[in-house]
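Shown here is one chain on its own, the form predicted on its own, set out as structure tokens.
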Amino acid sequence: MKILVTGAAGFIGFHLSTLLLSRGHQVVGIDNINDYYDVNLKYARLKELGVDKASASQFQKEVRSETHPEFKFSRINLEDREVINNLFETEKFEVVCNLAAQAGVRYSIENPHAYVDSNIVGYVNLLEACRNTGVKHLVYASSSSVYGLNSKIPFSTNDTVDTPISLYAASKKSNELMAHTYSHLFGFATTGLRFFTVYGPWGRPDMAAYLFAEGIRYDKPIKVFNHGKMERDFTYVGDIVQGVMRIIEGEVTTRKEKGELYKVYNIGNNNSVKLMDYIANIEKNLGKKAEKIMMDMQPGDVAKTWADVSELIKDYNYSPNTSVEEGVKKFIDWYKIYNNIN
């Protein structure tokens, strides 16, 4: 298949794009390469996938990976709708995998004016060029932050998610909203995968794993927010992206057929672990105790997230099988590596 995947300089877009490229698919990767964190690491992940700094930072310039011979990556914003639109058709995409956004919760108090370009703007172009280029089927992310101050545990997709404690999370949610008016009056596939706490090998720096491992690593206290009293669907990157390949390979014409063109599914480990025991395995794997500083909630946060992936399961085969101990070690090692330390 021809597949799009936006946000391919991302974490879950290298990782995604990888795979589908050793499983013989045809990948044309879009990022627009913001400095939201260091951009060295978004090259970096580019690099990995075949495609060197000097073509890549160029924007619109389509990139012929020099290892993959069935990937091209080119530097575009979302919301620049004509370049959208052209990219849409000429290439004639079968699937649109959506992993572009402006990320974090906590960023989103302070800039909501990039959530409303990239999440909003950016996806609303995307929709438009999915119904007027035939495209089959649209996966895109949404996240476990729809449920904001939902307190029923394990997280179900049979929730109301009204409530919303952030301007990231309402995004997400719009996100869903406006897939189900474009499956009902276009009908094409959308699923919206709600993603929970995705960590490992290639993770942003302003997340949880790297945070606190930058903190041992220099002997600088890491914040622990709620007092340590926090629990987190912990979700190895590895099995994410197994589950979403499988989305994008599956067949949506029964789909059709059932009425069920739209569908939203939590994608996580189906299991909540401590905080604490999370940042014990980092302690472990880097060999050093961390100092903490305990501190109260953040706004916009919640105490306790846990995804009932029963669906995916049932649906797709999804098997998320990646224990923390294990996901932490294999983060941990790739830590040592991109960062030279012995």
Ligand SMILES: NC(=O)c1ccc[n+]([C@@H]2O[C@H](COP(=O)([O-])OP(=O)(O)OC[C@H]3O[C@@H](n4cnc5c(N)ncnc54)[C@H](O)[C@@H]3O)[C@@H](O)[C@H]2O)c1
Given for the second form:
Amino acid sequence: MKILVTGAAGFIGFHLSTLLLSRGHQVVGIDNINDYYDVNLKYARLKELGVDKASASQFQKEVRSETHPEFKFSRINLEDREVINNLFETEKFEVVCNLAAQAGVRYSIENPHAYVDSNIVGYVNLLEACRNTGVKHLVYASSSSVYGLNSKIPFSTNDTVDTPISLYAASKKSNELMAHTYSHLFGFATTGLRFFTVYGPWGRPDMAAYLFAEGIRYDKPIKVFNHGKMERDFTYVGDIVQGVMRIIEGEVTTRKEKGELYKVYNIGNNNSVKLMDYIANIEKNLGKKAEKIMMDMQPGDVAKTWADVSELIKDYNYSPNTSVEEGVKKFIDWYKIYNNIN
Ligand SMILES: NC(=O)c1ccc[n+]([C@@H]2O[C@H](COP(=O)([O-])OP(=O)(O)OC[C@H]3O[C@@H](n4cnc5c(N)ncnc54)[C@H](O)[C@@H]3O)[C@@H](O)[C@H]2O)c1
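Got the form predicted on its own; any chance of the form predicted in complex with the named molecule too?
Below is the whole assembly, all chains and molecules, this chain first.
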């Protein structure tokens, strides 16, 4: 299958590309390699995929992987409509997996325009390109943040999600709405995936696991929001990409007759872990205690997330099976190697 993975230099996009290649698919990866967090981590991920920094850093240069013959990468901005259209015309993708986005809840309060540019303008460019070049299936990242002020636990895709509390969440909810419109009008399948706090090797430096590990490593106090009274459905990245892969490989030809062209799923670990237990696992694996500053709840944040993933289990046999103990150990093992810590 020929698949476009957007955000291929990002955390989840890198893992997904690696998995799809191991399954024998042809993967074209794109990413604008923005500097929302350290670009060296993005280039290091690309290096793992056989693409070197000197080539990858040039805009619109198609780079063939040195280690994975079925992988090509180009530095492309989703907002660049003409470039996106040309790429789709040339490649004729069967499936598109859109993981490129401006991520992060807190940053959307400081820099709202980045979210509109990538998550709205860029996303519409992809929808249009899918429509115009006969893409059969668009799989795209939504987020648990769409549940906003929802207090019913666990979060179900049957719950109403009309109360986003960050522009990030609003942009992801908009993606779902626009996908519905395109599936309805133009008859291609769209599948939105509401990811729940993904962590693991090659993880993002702006997310809790990395921030906590850095704090502990450098003896800097870590900020613990809502005085530690937070719970998250922490999901190991390996489980996430297994789920995404099943959806990409799943057949979509019967979805139209079943009236299911448009679908949205939760993709989480199916339970909720106390933030303090998560921190304790990081401390254990680093062999050092964190100095904690207890803080109030941050604007835009929610106290608890928990994914009801029964639909994904039913339809795709999704099976998240990595415990937080196991997953945090894998993350810290990688963190030590990446940062040359003995
Ligand atoms: N990691 C999580 O816990 C989590 C949770 C919920 C939703 N998500 C969503 O999953 C997707 C992947 O997340 P991630 O954790 O891998 O984030 P990431 O930031 O590591 O990856 C996203 C990649 O997209 C690229 N990108 C951003 N804007 C772009 C644009 N306009 N054009 C081209 N490339 C662009 C970035 O350079 C980055 O490498 C995102 O859509 C994110 O919103 C992630």
